[in-house]
Every structure is written in structure tokens, then in C-alpha cells.
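The chain below stands alone and is given as C-alpha cells, in the form predicted on its own.
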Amino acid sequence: MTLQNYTIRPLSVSVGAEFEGIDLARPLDDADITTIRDTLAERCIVLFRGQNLTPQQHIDFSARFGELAIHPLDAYQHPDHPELFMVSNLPVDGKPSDTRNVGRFWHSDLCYTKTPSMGSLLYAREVPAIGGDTVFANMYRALETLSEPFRNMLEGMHAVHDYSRSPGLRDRDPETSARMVAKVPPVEHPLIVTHPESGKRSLFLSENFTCRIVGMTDKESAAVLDHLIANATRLENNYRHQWRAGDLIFWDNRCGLHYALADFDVDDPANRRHMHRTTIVGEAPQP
């Protein structure tokens, strides 16, 4: 296998790097995965332009990072590929999909389990002629444009992930919603976490998600991480990602948050928005 013939470029000042000129349907050296394994570390998401993949080949490369998570919560499944969580604004049985409005806050995949994700490759086979963009930014820096005594405070704290908190709960009918928060009870996590690759510390919080921080009352932990939410997702600290239709990024929960944005009307039968994401398993975060 030879090395293939690409360059890499930053897409913002604060997130992300590009890889151009590579083929993901086309096998990878060993050395290819590394540079993408640390060039993500480093920039939080990867971006791949005009890929043309199967979803067994999007499944293929996305097991080169690690063993593939199979999303806790079934009604989200490729129906033949369960590595595939299908995020999509396309009738399911003549209904409205479950997913179509997934992600409209920031947060880190799977962050409300013990283990939360490595990172997630999500890949867009369908996207509407404008909008559906999705904004990422980096909790590497979110930690590092803090004061130091704020920064010091937050040494060693811990905060709750709590599923239940998911606004797009309200959308399904109660049963349903109930089957699904039983699945993943609350987790603590601690609020500052060593990146096991980069060795970076970053904050490790998601809107929604994270209530509570432990030892703190509510009136205090909301004024905190409302705080946090807000440093981290400042306009200088984000890149803002206008899809086309073969893009796919490789973003790492560990060092980063995402949103996904409702600036189009996912109703509309011309604004057709229909993606496949693999996710990596992960470890249990550690400060």
C-alpha cells in the first residue's frame, strides 16, 4: 500500500483541518491513519471533501480508529448496517423521521454514558440546497481563554450527564421517551479531562446534557456552566460547516462540542437532509 497524495489545510484559526486530495473509498497506509489520528487530536475535527462511499466502506474506515459503537438507542439504526446511526429529515413508514432535528444544541456524542465517544465520522449522502450546517468548537481552547483562578476552581470538580435533559425527548410520545432515558441513567464525569492522545487538558461539558455540577447548588451550577457554554462557543472559537453532498468529518468528543443548526425547514420535502455517522467507542474520561 502507498502512501496517498494529499495536503492538509486549516479550515479556521481556532478548529478543524482539511484533508484534500485523499480517497477514503481507496485503501490507507497505516502512516495515513496516524496523520488523521493527529491531526484530529490536535484540531478537533477533520474535514473530507467528494468522498463516494458505501456505507460498508464508511463502516470500514471508521473501524481503522477503534471498535464501532452501536448507538444505545435502536430507533436511530441503519436498518441493515446498525453501525450506521441515520440522521435524517426523510419519512420513515410515511412518519416523520425521529432524527430530523437531533443536535440543536451543544453537546459531545454519547457524553451521558459511563464511556462517552472517541469521536464520530459523520458522512452526508443528501443535503438541502441551503442550510443544515453544523458549528463545532474547541474545548481545548474553551479551558485555555478562562481566568486561571476560575480555571483552578474548576480542578477536580465533577458534573452530572443526564439524558433525560435531551430536548428532542418532547418530540416522541412518552413511552418511547421513557424506554430510552431508562438506557442511560446518569454519569458523573469530571469537568476538566487529559486528552489520552494529545495529552491536552480541555472542559468536558455539553448544554442540556451536563445539569449539575456535585457539591454545588443548582443556582450556582447553572451560573457556571452557563458561563462555560458561553466561553466555549464564542464565534472565535467555532467553525461553521456548510455541507455538500460526499463530505464527511471525523470530529472527536473528547476535545469538542458540536451543534447542529435548524436553519433550513426540515418538513419541507425539497430540503432533503439525509446523513449516515459511525461512532468510535471511547473510554471513561479522566482529569
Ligand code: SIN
The other form holds:
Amino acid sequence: MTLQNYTIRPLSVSVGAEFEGIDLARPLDDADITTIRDTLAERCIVLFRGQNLTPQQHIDFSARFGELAIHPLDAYQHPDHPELFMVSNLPVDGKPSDTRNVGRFWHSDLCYTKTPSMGSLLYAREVPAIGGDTVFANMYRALETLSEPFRNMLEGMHAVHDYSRSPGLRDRDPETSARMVAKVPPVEHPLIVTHPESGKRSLFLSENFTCRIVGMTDKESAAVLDHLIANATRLENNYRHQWRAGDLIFWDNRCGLHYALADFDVDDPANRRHMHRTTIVGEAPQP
Ligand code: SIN
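For the form predicted in complex with the ligand instead of the form predicted on its own, what are the coordinates?
Every chain and every other molecule in the complex is listed next, the one we just looked at coming first.
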């Protein structure tokens, strides 16, 4: 049974689907949750526009999809709701927020941990009049569009993911960054993974965080990783979202990448961008 009437439409040829006519603050049946889950696993992101959610409603909706991760650094958490990770350029205690520039490169959330995130739900509370867009890429297609010999070469390979490679660390409080780096030592994951729900295979890597392919020389590794990211993020394989306040996007970290564009002046107080993110715990990626 379904409790609400909604329609689902694609956002672009390669990525995304929008649920139109759904109100996430109202009850949803298990069948609705299954539809959202299946669409997510197929389309890599799902969009819900025009939502009016309290922090608790955002958390409750997210929790229908799994256990929520608490960000390792309390500095990034919502003061009353540790499940909410603040992605915001609003000053904190009169100082620039450490999260005002997060995600400015192609990545999958928490790929640098042993059990990367299943998915993240970003809810826009305030957005600039123009800019602050997020771009998404489909990692099934990133794999499918490689030649067969190239795919065969990658089969069985593992890559190292290392949080300390994040370029954003340079902008953040050094002591906070050092604490975070100490909490997450580098990990290895398969380069080609199988999505646990769709059963489809995809590439699993991020820009910067994924720093080396096990067994290759540094030069070989850099050339292959650069090619994989370039192929994955071709414009044909993207969806670019222009946020409105009240939008909620749920992205699947197991089959997609995202990139938060630095296409506006984050330090201009007129450009307020204030988002809340929940992050769902995932499993170790499997080949
Ligand atoms: C993130 O990578 O979680 C941030 C995405 C965004 O701010 O658009």
C-alpha cells in the first residue's frame, strides 16, 4: 500500500529521479520507502523539492533507510542533533565555519573508512540567490563506458583511500584536521564493486581521497585514476542541481559521486548557504 500520491520523473538521462507530490513530513508506508530505495539504487540520486522539515523529521525520514552515522568530529555536528552534519558557510562563534568549503571535488562520502556510507540526505535550509550547485555522476555508467580490455585490467584490483589527501583540510582549523586524520587511517577497497541492492557493478573511487592503486607504480596509478575520474565525470554522465530552499537530495554513495561547486563567494555574508546532512552507515564494499 502507498500512503501518498506521487510521480517519479528522471532528472537527466544518466542520473537522478525526482519524486513529485510527496511530503516527507507526512507518514510514508514501507512500500513507499521500498520505491525510494529501489529508485535510488537505479538512478544514484533522488530529489524531493518543497519540503518543510524540522531537524527531527529529517532524521526520522533518513532513519527509515538505515543506521545514521555520527560525524567523528563534534565541531561539525548540529548542537542539538548529533546525527546532523552541518554543511554551512554561516559563521560559528564569530569565526568562518570549517564546513563552508566541504566537498569541492568528486567524492563518495566516507570512502576513506572501512565501511563507507550507504547514502547521504542533504536538506537545503538557506541557499544563495545564484550558485552553490552540486553535481552528481553515475558510477555504473563510469564502469560501463570503459572499454572491455580496460575493465578487465581493473578486475580484482584494490585502491587506497586516504582522508589526509582531502584538499579541504588546508582551509580548516589545523588542530581539528589533525584529530580527524588520526581517527581515519588509510583503507583499501576494491575498484570495481557490486551494489548490494541493485546487484549491478560500478566503479568505486573518489578524486583526491583515492590516492593509489595497489601494486601499480605511482605514475601508473596516477594515470589510471585520472582517466577513471575524467571518464566518470564527463558531462554526459552528470546531473547538476541548482538548489532551492526546501530541496532534499538523497544520494547513493555506493554508485555515485558528487561535487559541491565553489561557484559563489562563500565569504560574502549575502550568500548564505546552510544545509543539514544525515549520513547512513554502509557496509564494506564487495567486488
Ligand atoms: C557534501 O559533500 O556532503 C556537500 C555537498 C554540498 O554541499 O553540496
